[in-house]
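Just one chain follows, in the form predicted on its own, and it is written as structure tokens.
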Amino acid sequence: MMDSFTFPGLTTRVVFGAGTMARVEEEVRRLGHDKVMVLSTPHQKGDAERLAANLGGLAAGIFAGAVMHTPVETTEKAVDAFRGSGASAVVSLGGGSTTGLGKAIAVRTGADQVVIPTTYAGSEMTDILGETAAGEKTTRRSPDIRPETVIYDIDLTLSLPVSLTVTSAMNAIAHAMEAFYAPDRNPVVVLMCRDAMVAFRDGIPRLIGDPQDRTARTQALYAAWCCSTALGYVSMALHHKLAHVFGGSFDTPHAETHAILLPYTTAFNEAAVPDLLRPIAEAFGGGSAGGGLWDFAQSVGSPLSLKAIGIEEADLDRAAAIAVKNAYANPRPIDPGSIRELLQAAWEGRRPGD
């Protein structure tokens, strides 16, 4: 029980269920718009085209150029296309790359956003925008960034490949992990994070056996919503800083980077706040939160080392230097030596505590 807390309330409208993408037009018009631009990655262009066709005259165009880490040069092209289309809102269909692009357009133009996530990555419920320019990723928060409506459609996750299911879930778990010790946490978010740990723990192994298990997909998507809400309503710390370092400066894949770092950043802060991270140890076992997450990651086939995603050992010194360049709140003090040790363990893929 917390002695005191502030709960800001949840401001984003959520539509959750199966077949809910059929309600896009209803939700767009509810926001007062009659022209929208549909956003996607190049890989999901076909899905965006089908959505635009279903929207009929409501769709003013498609921009299918979203890419990882939201580079500013891509955003500038998308903003030009948005302004030229006559749209007043965006519909972002996809994972974190597409959601990020929608946010970047919104904060520059005032556009409303309807987001339709197709992974568990979790940026859709947040007021956070990470953008990459000149080889570094910067992050900012603003009410103008937070989407107005999020439509979770279980049907859209049925075809999510197993590998992406796993790394996307680990990415989401990272949001909940940091929420457990956030200085601005509150009982509502903590309860959501506890729920999410159990739902992912039970749901992901079932999805490996049967990727179209609707009950397990519902569990996983519910857990993703819980974790995304945590990311959007409390502060993040070391884990997210390191993920942004590797994504922005080394162009590593977003979900895989989060998945790999998670057991190590958890173990690092667990040394300072074991009681706050106990819900993770209780959910995943392993004797500790960091060890339990490593064991779970190994059991579901998640990548375990930075080496596996192309990071060279020689890169670790530079990464550690970038990570400590600016001060930020974290439960355990941060210094170059301890961060370098964390990164060495993550590069090698050693189980925390072994």
Ligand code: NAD
The other form holds:
Amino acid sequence: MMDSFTFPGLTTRVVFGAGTMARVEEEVRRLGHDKVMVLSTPHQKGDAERLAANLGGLAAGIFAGAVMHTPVETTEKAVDAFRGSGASAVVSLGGGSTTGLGKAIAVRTGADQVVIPTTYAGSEMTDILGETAAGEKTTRRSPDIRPETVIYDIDLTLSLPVSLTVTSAMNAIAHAMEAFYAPDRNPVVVLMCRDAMVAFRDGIPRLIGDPQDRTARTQALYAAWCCSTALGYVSMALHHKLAHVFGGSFDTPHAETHAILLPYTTAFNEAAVPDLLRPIAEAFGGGSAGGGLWDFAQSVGSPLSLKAIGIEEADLDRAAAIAVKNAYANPRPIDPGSIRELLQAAWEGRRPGD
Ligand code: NAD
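Since we've got the form predicted on its own here, give me the form predicted together with the ligand too.
Everything in the complex follows now, all chains and molecules, and the chain you saw is the first one.
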């Protein structure tokens, strides 16, 4: 029970279900647009072309060049293409990389965004944009960045490879983990995150057995929406900071980095706020939240060590130094020694607490 809170209101329209791709035109027109540009990664270009064909005259063009971490050079090319096409909105079809490109275009041109997420990364419900320029990633928040409409279509997640299904779900769980103790959390977000833990816990193991299991895909996408909503309404702390350090300064893959760090950052903050992280502990085995997440990660074949994604032990000092450079809110005070210990455990892949 929270005895005081601020609820910021929900500003993104959400359409959720199977076959909802058929509603893109209706949703675009609802926003008052008659020309859109469809965005995707090179890998999902075929899907973007099929969507554009279905949209007929509504589609003014495709830009299939989205890449991870939203490099500014890519955005500049996409903005030129967007302006040249005469479109007034973007339809972003894909994971966080494509959503990021749509946000970067929107913030520069005022375009509206209809986002169709195909991973569980959770950028679609947020006002956050991370961009890379000259090898450095910076993040900002602004109401102009938040998408107008999100269309979740379960059918589009059937093709998500098992490994990305697992790490992307861990990425989403990380948003919930930090929302549970965020100083600006609210009861709606906490309820959604509780529900998401159970839905991922039940859904992900089933998807390893059968990636086409529609009930489990529905559970996972629903959970992803809950976690993305949480990320969009509250501030993040140590976990997202560390993921940012490795992604930004060591170029590690986004979802895997979140997946590996999650049990360790959870255990670190659990020492300070065990009650707030109890929903995670309860959902994942009833012991500790950090240990429970490590056990879950191991059981679903999620990568467990920084070593496994190419980080050298010698990199850990530098990573710890970057992580503590600027002060930021965290439920447990941060100091170089304890962060270095956390990173050592994450590098080795040791179960937290063992
Ligand atoms: P991604 O978007 O790069 O997707 C990974 C790969 O999987 C791509 O090649 C993509 O085309 C492919 N793919 C996506 N969905 C698929 C599907 N259903 N079937 C088959 N292939 C599919 O990866 P991601 O993990 O979704 O997103 C990572 C990016 O999102 C990072 O740049 C991260 O910073 C950003 N992000 C931002 C926020 C935010 O709020 N700003 C939140 C989460 C993630």
